[in-house]
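One chain follows as structure tokens, the form predicted alone.
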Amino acid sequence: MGSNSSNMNHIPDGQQLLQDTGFSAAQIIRLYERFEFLDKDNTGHLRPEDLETVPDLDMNPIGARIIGAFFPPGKETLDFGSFVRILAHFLPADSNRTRAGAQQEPANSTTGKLRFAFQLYDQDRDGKISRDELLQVLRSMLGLQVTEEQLQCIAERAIQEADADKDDAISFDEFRKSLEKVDIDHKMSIRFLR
């Protein structure tokens, strides 16, 4: 562990990230190496184009939306701390071990994971998933496998089932309720290297 501590000294905000995210020192060091690899220009920041080189994202039908989740509106670059804090959403829920003294709910809690997933749909960030936003995701995921009419039916049914307040959109609370029986912790977890 001594070597991990000394390696952490050259990582920007390394100790704070250790406290805030639930990642171990070895995981943060590995993520820093990956960040540096993706940072082809050696600027200390990533751009969307840098993340597009990740094969799993490049091949994912909603890869562009996932990449967009790393970059809030108006932000064109991503520093290492932000990179790690976003990836913390994908830590298994049992990884909350190092968050002593943290004030807010961990990113890898069920609610944190759901908020992250919700924003992949809510592209205009108005707090609701509209029929058009849902259709955009369905088109990306299902593409040519189904007709436009079938996509419309799927979107209509999803909204009808989730839209408790009948405003023809899905709020975060409705989204969360509609996914109560889904094991979000499992579906949105990546086993990071220890």
The other form holds:
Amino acid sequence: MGSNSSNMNHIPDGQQLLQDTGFSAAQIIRLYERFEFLDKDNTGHLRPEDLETVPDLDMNPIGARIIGAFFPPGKETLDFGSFVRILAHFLPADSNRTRAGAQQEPANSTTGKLRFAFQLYDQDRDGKISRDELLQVLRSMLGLQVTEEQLQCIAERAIQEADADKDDAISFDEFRKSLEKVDIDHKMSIRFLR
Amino acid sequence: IGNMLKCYQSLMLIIPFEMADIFYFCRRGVESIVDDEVTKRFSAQELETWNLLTRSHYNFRHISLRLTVLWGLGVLIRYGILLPLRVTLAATGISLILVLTTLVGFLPSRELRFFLTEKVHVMCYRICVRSLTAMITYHNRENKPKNGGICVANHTTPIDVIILANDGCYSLIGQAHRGLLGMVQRAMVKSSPHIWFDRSEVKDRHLVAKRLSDHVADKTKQPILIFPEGTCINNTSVMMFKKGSFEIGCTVYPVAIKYDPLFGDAFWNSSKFGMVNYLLRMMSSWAIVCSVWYLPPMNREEGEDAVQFANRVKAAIAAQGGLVDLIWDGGLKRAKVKDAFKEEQQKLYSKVLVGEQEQGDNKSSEENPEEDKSYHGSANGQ
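Having gone through the form predicted alone, I am curious about the other one (the form predicted in complex with the partner chain); can you provide its structure?
Now the full complex is given, and it begins with the chain already shown.
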């Protein structure tokens, strides 16, 4: 199919997305097709219900949170540009070509990925993962398989390990520090097929 | 203090949870947003080479003048010559079915009725098949379904019925419709036994099962044709078979149908196209090419329940047709996943975190009876 960006004309913000994210033209086209497929009523926007039709996501213990990451509080619809920009977090870090005029740090850098994951925990966006928020995530991932006590113990241990300034919550820096040995790029990247 | 001790001990035993654990679920979730195994089965598959039909070209754009001219020529031929011919044939076929089956229904003698019904049906179906220009290859005809059994096949399109009925007489089973289709249904019933349900009866599974078993018990009746997937799938995979027809306990004759999408994709995407639209598209493609394999009959074995039997049949059909064997329910086209699946995921994850406790527990089982109970409780819970 070649890499001509001429057939991106019907994609909203196509050229802009090409510059801002690390996706190739072919990948953006592919994502647009997927976007159109998910957009069942052809409004040009996605709603949370559209994402919920994917069975794998519905089955995912933190599926609701992932959908929430696409729809920040107050936003009910998702246009294609935002869709792609969020997915850009999951590009492997090495696919970034140097772009003249790239303003900020690319979404798929380690920090970008960490920030995305941090937001999955930090639902009220106050910049800290409180004990409650941690418990909620654990409850989602474990359901009724463990007791309340076990849950508390696990959360206790996690906070003790990560919380450096002893304020009973995990800030973004503490989060990052506790994960410095983890290969973030590997764990938080997916292969986008042409 | 007892509580603190317990907590400390369990901390020692539990594999520590890591903040990074969420990455796994996160990645899986986003991967499924980008592409997933299930929803793509509900839309037509992509072709490797273009067959001059705009509808099967994913990224239609201008490549060269020559190609566009060829395509234009193709449109002329398809819509100018092929389509009218086919529509005429189809109209002839349908009216013949209506007229002839009604006529045969008036005959008094039962044997004569059976004899003529077969001839009439086969003739009309052949006409319909020609009207779609379906090139069908039947394999292993010695395994053709016999009376008193159930014929089970994978479902891609309503045309499956015509394709199979072209080669033999089947009793159909389905909802009673109104309008033209309803007329055809009522006409068919006059000369041979089909099972048409009212909408209200469909909900009553026992009623359905009873009518099915009554039919198969009568050895003079033709085999019933059933599509256990319940909905049209795009012919790259076989989805979960509903166990209803496998509970009856008669011989099952599996049939695998595989379409070659090169000359025309037969998949009916019911959320995108209505029936008439679909038929028009079928008749304006080049041709419908398919292969039908009759598989050796299967019976339910000792100690096998209906679900296992259904899966065994499904695997055989998938293997023969070169289709992917999926456990997912075709009903996911319209409905959402049941909570049981989410619980499975949670169970697996909790086993990773808490499961190791089992080995260490032998020593400390007196101190931690509650943890023991909760783990075993959850394992037996489902």
